[in-house]
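Only one chain is included here, represented as structure tokens and corresponding to the form predicted on its own.
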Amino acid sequence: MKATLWGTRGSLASAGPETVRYGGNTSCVEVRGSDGTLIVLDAGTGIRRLGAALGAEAPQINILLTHLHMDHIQGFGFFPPLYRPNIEVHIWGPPSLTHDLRTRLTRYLSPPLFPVRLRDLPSRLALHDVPLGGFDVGGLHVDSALVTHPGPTVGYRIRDNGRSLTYIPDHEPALGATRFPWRSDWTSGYAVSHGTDLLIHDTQYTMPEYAEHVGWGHSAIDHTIAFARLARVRRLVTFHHDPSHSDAELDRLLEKAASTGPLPFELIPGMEGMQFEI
């Protein structure tokens, strides 16, 4: 299984040209199974670059959305495979008690927000509510669970040949707690993260920034490191970087986190274009 980061920001980067190395696109990760199964995690602006890289290949694409906040779906209308009638596209999104996935996505993919309606896309489109628990996508097995973030939000664990990748880009496991970690059996995101080979996780805030944003659904890097310790992951990739953080500031945050003492996992700064073998 291979993963490629196509977008790593929490919203479009506003730190100017200093964001070149970490990138300026919003959340999108490509996952390739050993059998060729293609899963796209979220459809932020990074999905446009992924679509260009795919060319005319991939007769079936599976897009797994963690949630429907704009920074995670704003690349949809610019994803070239959606406009090709020979391509089968499956979109999976968190279930809702009020509206189905098609109704919610149509609010964005329709005028006046977008000129092309979801129903008019020429690709062979199928929409699914994510089954909470587990399901198969091609040769890959996906575990899913609701995690702490405003609105229905799903964390995913993808398994292939005994290896696993966990993706939780928007997550607040600490939720204002003064001590962390707590008991593993009720910590948000623990079940889909425990023992995973690669955890891609929200690290949007510094600790002072987090104190001003408790309840917004995002993590300080300190909390993410504590969560990764609790879950006993093997590698941690920082993700969902604050749009105002420059490359230099993100470097400082990572250096500070790594200097607190030996970590039981590899800490990796998430940058656009990075590839991982799992």
Contents of the next structure:
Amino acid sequence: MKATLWGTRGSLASAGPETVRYGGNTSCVEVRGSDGTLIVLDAGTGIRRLGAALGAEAPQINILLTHLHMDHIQGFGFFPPLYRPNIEVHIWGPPSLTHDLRTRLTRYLSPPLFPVRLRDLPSRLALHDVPLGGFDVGGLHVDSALVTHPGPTVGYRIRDNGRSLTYIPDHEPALGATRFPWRSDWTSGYAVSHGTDLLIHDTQYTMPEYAEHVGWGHSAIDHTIAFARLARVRRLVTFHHDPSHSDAELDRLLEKAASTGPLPFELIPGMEGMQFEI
Amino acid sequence: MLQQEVEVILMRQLASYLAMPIFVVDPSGNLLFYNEPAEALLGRPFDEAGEMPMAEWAIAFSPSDEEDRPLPPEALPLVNALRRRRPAHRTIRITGLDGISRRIETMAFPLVGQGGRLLGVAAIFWDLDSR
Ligand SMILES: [Zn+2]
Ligand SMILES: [Zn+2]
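Given the form predicted on its own above, produce the structure of the same protein in the form predicted in complex with its partner chain.
What follows is the whole complex; the chain from before opens it.
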């Protein structure tokens, strides 16, 4: 399986000379299974360049949304395959307690927020309320679980040939924990992360920043490192960078995090354009 | 079990901050957690008592009615809330593991998660003797 990062920024697209290396586009990751199955994780602004890269190929696209915060769906209207009548697009995402995925997504894909309505898109669109537990997408198996973040939010583990990739871009496992990390069975996100080959995880804040944003649904990098250690992952990719963090600042944060001692996994600064073989 | 449901994790975290005694069980009735204020009523720190099956906790605290007649498990609000999937309430007497008998109000409610999954029951106790 292969993964490409098309958007690594959290909360708000943040273009500018100070964010060129890590990237300013919001959450979007392309996953290719060994059988060619295409999964797109989240539809942040990074999905626009992915759409251009796909060209006219890919008769079927599978989009897995972790949740419906704006930074994870904003790229939808700018994903060219949705405007091609011959393409089958499956979208999975969490329903709320009272509305299904279609109703929730229509709130954005309709005027006045967007001129084109979801139902008017020419591609063959199928929307699925994401099942909690597991389901198959092409030749890939997906595990999904609710994780700690405001509103229904899921984390995904994608399995292919005995390998797995876990994607939890927005996650606050330390919320309300009197100590963290603690027992794995009482840690949000553990079930979809333990032993994973590549964990792409929220690292929005520094510890002082986290103290000011408890309950906002994100992790300090120290929390994520502790979480990755607990889950015994092989590689950790930092993700959902705060819009205020410049490239220089992110370099500094990562260097500091890596210098705290030998880590039992490879720590990789998540930058737009990076590719991983899993 | 690899990991508790996230709603149950959050319930425990909330309970660990609240000053009311709270007792949480899983869908099979196994005790998952009680908080520090509940420790005072039940007479033993949770860390010592640990997780226990319903058959054990339902008699460990010798529940009885207000006239001291022993109550079977099915008469307990917690068990009722679990079996009938609706809130249940009752004034009962319990004897803590410290041997002290207390009159408490119990209000139990099912924890129903996304998609209607029954995740367990949470009960709030109210110590009537000390209020
Ligand atoms: Zn986000
Ligand atoms: Zn979010």
